[in-house]
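Just one chain follows, in the form predicted on its own, and it is written as structure tokens.
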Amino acid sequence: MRRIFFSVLLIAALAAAALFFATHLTIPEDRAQRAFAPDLIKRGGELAALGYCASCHTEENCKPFAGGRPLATPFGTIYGTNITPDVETGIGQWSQAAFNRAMRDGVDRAGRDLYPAFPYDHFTKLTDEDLSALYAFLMTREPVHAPNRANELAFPYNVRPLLAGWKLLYMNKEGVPRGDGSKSAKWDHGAYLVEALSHCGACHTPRDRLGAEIASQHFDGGEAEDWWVPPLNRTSPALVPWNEESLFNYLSSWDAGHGGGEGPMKAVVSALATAPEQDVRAIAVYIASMLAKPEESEARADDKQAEAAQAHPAGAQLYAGICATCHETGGHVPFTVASLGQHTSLHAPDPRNVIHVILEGIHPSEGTVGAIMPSFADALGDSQVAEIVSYLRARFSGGQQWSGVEQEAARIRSEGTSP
């Protein structure tokens, strides 16, 4: 028997190592395949935008898709990588048999283990043709020399083969979703997108200690670059109730009840804002189908602001000398909302995105319209920040006060994580 034992697994071990080394084998270049139809290279600069991926792998200031953006996580500093056609130091030696073994087992050109920082757990379930599109988009952009960053990870974080290991345990490759025989056509490519090319549950998901989104979890909420990342389902403590429309606003540009997207969220807007209409229509759809739609609050009617005032007077005051001009005049501003108390981040379990927007501001993208709101980093001291975050928390939730609000921000502002 204990024959018998060793052998099996001796046989199993040769086994996955056969496996292994088969599917991380460098797969030659091949330049065959350079010429690309137009509407081909046209759809897949939509799908860039609906997967935001110049947003990680563009850095500030710097050429479209040629890496170097660092993304913070738990475990260290990822780094996106130089995706220009450039041969050298970019995909310019990728076939398109490479880069769909990237997009679905996470595997580069040369055999080695991507860092799930890049979201093939969603991207293997795209379609071929998706799959040719991004392809053909990626491949006509223009050449950038730009090597690739290191990485900044933690051991045993930085041992790459470790990752195989990681794919075992969480990698569900299930393939393309298939429709929904009960939902609208909409509906169904709505949920083709948010969980797979879109990958919005990369943040909206919590994660477990080794990095992976926990399932049973879907949507409930998680974190991102040191912000708090809402629920997209019934556990969503949005005053305002969410609808189509409303997530259409909010993820093409700003929405009247809820505002705009800051933090990681502004890229994604930003991404959006110059895809098809259809798309992010139908991304509104689906998300739409799983938020709770709650009754109108009385806080949001019944406005605390003399409560809050006599708890918190400092705040009250602050808020009073350099807040209330643009918001408390209803809405009248452009880019503001009628409440304050509309934005989901009053009401989240911590405080983090209101400190970081006090301490940052909020600037709209370069070359387009949208909310602007000065940094306070230099005129308030953290004590300050603290004052004003706890008197909008009294004021406009009906959550218990947060803790440590005074730590929180000088924590912000000594690391500077703001994306």
The other form holds:
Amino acid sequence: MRRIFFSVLLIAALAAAALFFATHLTIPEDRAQRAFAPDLIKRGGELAALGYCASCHTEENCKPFAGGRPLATPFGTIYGTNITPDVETGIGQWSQAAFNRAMRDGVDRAGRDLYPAFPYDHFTKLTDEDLSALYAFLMTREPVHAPNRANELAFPYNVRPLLAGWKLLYMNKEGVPRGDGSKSAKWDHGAYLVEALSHCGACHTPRDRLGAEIASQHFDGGEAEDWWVPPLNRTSPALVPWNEESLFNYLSSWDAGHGGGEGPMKAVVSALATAPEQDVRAIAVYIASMLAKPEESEARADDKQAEAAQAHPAGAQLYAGICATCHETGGHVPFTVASLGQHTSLHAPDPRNVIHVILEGIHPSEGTVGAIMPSFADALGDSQVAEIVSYLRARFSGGQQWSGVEQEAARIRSEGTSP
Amino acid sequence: MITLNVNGRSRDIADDPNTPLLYVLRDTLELNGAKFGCGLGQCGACTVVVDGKPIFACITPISILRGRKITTLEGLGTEDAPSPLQRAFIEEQAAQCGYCIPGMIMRAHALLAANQSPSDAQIRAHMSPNLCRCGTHMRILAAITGAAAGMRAAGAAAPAKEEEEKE
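Alt. form predicted together with the partner chain, vs. the form predicted on its own above:
Full complex below, order starting with the chain above.
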């Protein structure tokens, strides 16, 4: 009886706290004519690329920043909002103060709490200067009249005031720790970009049951839109060790040692390809320092071709008839790594990424040059996909054989394509 | 020996199971509609229809095609009696050099067999894997739109007949 009483008391207290902290004032409309220095707008555009705002706020084949792109989360589907300066449907009425509150506190102009799919837990660390540049850039985009789509979230996640409680539990507003002088200015700049604007941890750090990044597992790898997301620290299973140069290549286009960014990472690479080189290099310097292993080993040439063919003869035959045309050429087909074993996805704890690539193929973003692979969804059945995946795993990875590969292939096929 | 079902006929093929379907079609069966373009599944000149879906014959070994229904350009119509889709390509003069056209027709055939009223956006998205170096895309799109309209106007008769032919 006492326990029930205390539970009720606790829930009431939490609800009261949520109500208290969830009460935000509306920031008055600002429809003043705005003028910005060209340099500020230009830097804002560069920062928008480094934060790849468009990856969530632009729907495929639609106007930039007009919103509408669905983001599947474990709690339901959230739609990117219209952040063009349209007065009715975008953020045309937002003052710099309203913009800064959204970015730092996750509260919109009208005072509503925003979902942390919008990574304000990272943006809260942005400098005033950068927020001004981003604001100047967005407020000078073409206004697009496009009403926001309603999110599809189940109870209780659709109750916005509860987000105030989430913020109390998880928001860490401290700035990015600057180096103690032992690190270069480039590393400091990279740390700031990665932890604040580029919000790498949003996908590369695992999340807890309430969708918050687990701070003690920083960069241990996570997941995004049904793709496994590799770790960005010493726990990375990458076969070929990463360094600043290969990370820069990967982040800005494609790397001969590791291949290219696929799935949710593709939009990140497309955006970073347009960002200033020095900023992307700074990101590479910081991430490379996280990935560095105590004793840097050379790439292990672990190709167990004969063993794998013996264990998975059907997979070996399918590989020879289908995949080998491009993948057994030692990298002579453009944008193909010398050996499939160099792809970190084959060393992942689960087969999702490899299945996604086989079923969906690889298609360069509109207007860009990059790797291309046809979809094999209509040529191969689930059991054939599983044979190939098991063969590849046995041949190139020292890890345990994946289980339930065929069921995963059937699930991924039935759920349709991912980004 | 692998038995393939090509344009409604059973064909026993003695080629190696890893042989791409395209080589079997062109060299063994002498069905030369499907073309060799890139050999990497990137250009679409080799497109044929398997179980109603467009696939690249150049990277599809015959080992995975046992018992599956393969339709090639030769299965649609003849020079004297072209299918409605082929006729639309001729009427729109959609070919310049013509090398990509058999693949284009087969990819479009798969679309129209499943959906006789595709939107422009659907046609463009569906056709995007197939490349044309001459740049006759606008005529190709017009031919597909025209064929769809013609097939709708002719009622359910035309596609039903095509379905029968594929059996």
